[in-house]
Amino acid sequence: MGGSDSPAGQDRGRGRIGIVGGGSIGVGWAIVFARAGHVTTVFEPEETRRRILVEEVEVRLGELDAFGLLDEAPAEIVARLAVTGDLSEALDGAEHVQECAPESLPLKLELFERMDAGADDTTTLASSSSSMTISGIAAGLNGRSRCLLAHPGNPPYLIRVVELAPAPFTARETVDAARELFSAAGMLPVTVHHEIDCLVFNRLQGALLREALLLVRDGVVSPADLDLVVSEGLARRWSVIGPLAVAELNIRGGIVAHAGFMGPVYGRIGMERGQENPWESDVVQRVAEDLESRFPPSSRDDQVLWRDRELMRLESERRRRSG
């Protein structure tokens, strides 16, 4: 089967990546790392998996090429993916190693455990994980050092934020190193300065699904209309600045003063919930003074020009395909 042996394809100078499991998500990362020019070779131990792995990597990759993501055509990325059922095929000479088993903590145990026994001094190895720590992972290995969290989004051609989740083990050069490769392969590192539980991504997404199920719950919207409210309304302005960027942007005085006049009101709500109120003077301060070294209050009329127009762009890109 194509690319299930050694890949044919050159690796246009980049160092060779080993994904190890061949699941939705590491069929996603190698997409990520066969389309930035890396030989990439995906260890998954089930043969059934192992015949439709290559296939669903060409369906995919035929789906980018539609939309003019890719930058080659499918089948030179295809050449440089192979799939083997031996996880030391998947660790000789890599770069990085990609861990995306399933989340079992005895299983990413083992692997670890082999992974570190079998691959070079100078691989990095990163898991996957969405709800375990490095620390969880890796704390018994002679080469903890070189270990870290590479959470990605699901998935991670399409959406590029890379959450780099260090322990306290982690050596400086293997973040270092491994921010140097997400971005070479046109990824967004964002890097998680403690080790909490589901990082940031699903620490957001959680926050914004309790609420949604609470608010259908209790009877104040279908739950039709509350992904129209998402979809249709946060998405929207979030696809181009995040949370704290809108609030200021959306009200002269920044976020500041949105919340001089809504924090009581957000607090009150979290009361509701059960939560703390996260709208402490001193906190707010710090993120006002992140934001207006990025969105300077000389240029704001601008900086809301530009939004408008993202908007606007990203309105008539709508409806220019549903017309």
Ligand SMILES: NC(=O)c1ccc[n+]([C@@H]2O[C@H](COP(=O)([O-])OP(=O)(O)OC[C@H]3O[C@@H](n4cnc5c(N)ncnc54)[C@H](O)[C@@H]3O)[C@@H](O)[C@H]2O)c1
Contents of the next structure:
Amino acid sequence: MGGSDSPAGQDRGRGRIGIVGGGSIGVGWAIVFARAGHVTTVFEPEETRRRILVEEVEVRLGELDAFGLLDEAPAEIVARLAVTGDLSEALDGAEHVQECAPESLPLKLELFERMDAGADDTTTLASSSSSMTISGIAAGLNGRSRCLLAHPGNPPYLIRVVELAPAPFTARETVDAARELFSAAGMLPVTVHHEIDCLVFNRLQGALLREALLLVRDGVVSPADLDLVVSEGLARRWSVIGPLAVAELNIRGGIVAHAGFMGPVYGRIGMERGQENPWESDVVQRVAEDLESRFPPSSRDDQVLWRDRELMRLESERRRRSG
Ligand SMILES: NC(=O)c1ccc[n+]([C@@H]2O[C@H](COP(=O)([O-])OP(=O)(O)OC[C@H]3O[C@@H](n4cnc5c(N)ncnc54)[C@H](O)[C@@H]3O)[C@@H](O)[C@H]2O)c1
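Can I have the other form now, the form predicted together with the named molecule, not the form predicted on its own?
What follows is the entire complex, opening with the chain shown before.
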């Protein structure tokens, strides 16, 4: 890897990937794709950044290797990567281009125009943007039907969820191809059904942070204790099952029972915060039906036992590591 040399590594039969912008997320995506066997070329305009990028990838791969999270030697993965200061080299022959440039609309508009003009017609063009929509970035392009948002958590090689958010103009084949590509690379794609600011990941994060800041503002809890409530409380369970599933498994009667006694309280708290979002019974019912198909009530005790065992496994691993 290095300079604009072609990568020497084996591609394991996977298509080429272009990464546009080699900052935190660009490096993260480069690791995801190269680890999955793709020859991956990172376009990074800043020379100083280009020089340290290789080392950054090597350090992270070394860490992943030390935790047994790679199935080949870091050097084999690094050999599939190239870094370039020339955008056309990242676009050349790429099956998928993942844009990871700074969060500036004028910059992304200009980049997508260049990407659309320079990439093959069949190349998927994805943006990692956290706060924009692909409609806002790509509506004016001839090739807009091959554009979508593919938003990662940070770092994407450890947070496996990626949100796929198409615009109304995005072709179904583009979404299907992205889903297949990310799944094969070990990611867990979720589809955002219509465009919305901040998608799902950051909306949920934003809702929690909004309340956290208000609780600190009102002197209810210290910042350190608030973090503890999440990291040692809520997030422990959420690392095994999501918040809807927690509500389902936590009490007999599931989320419908939870809604019966906590729904009005949460509704009142929302009103105190100037948000009139009562728990609507038809929505609760829809969620309950989905939960019942994932967690059939007939085997509820086994599911609770499974959840607790997963938490025990995590706790035991934490204790083992902290000596
Ligand atoms: N950091 C996060 O937690 C996170 C999470 C999800 C999504 N994102 C999104 O990913 C994108 C990148 O964020 P980041 O945190 O990696 O930013 P960053 O600042 O770490 O990296 C951006 C990189 O792009 C390079 N760059 C500057 N101008 C460029 C240009 N014209 N073309 C290509 N590259 C250019 C910069 O030199 C830098 O290396 C943003 O859209 C952001 O919203 C970030």
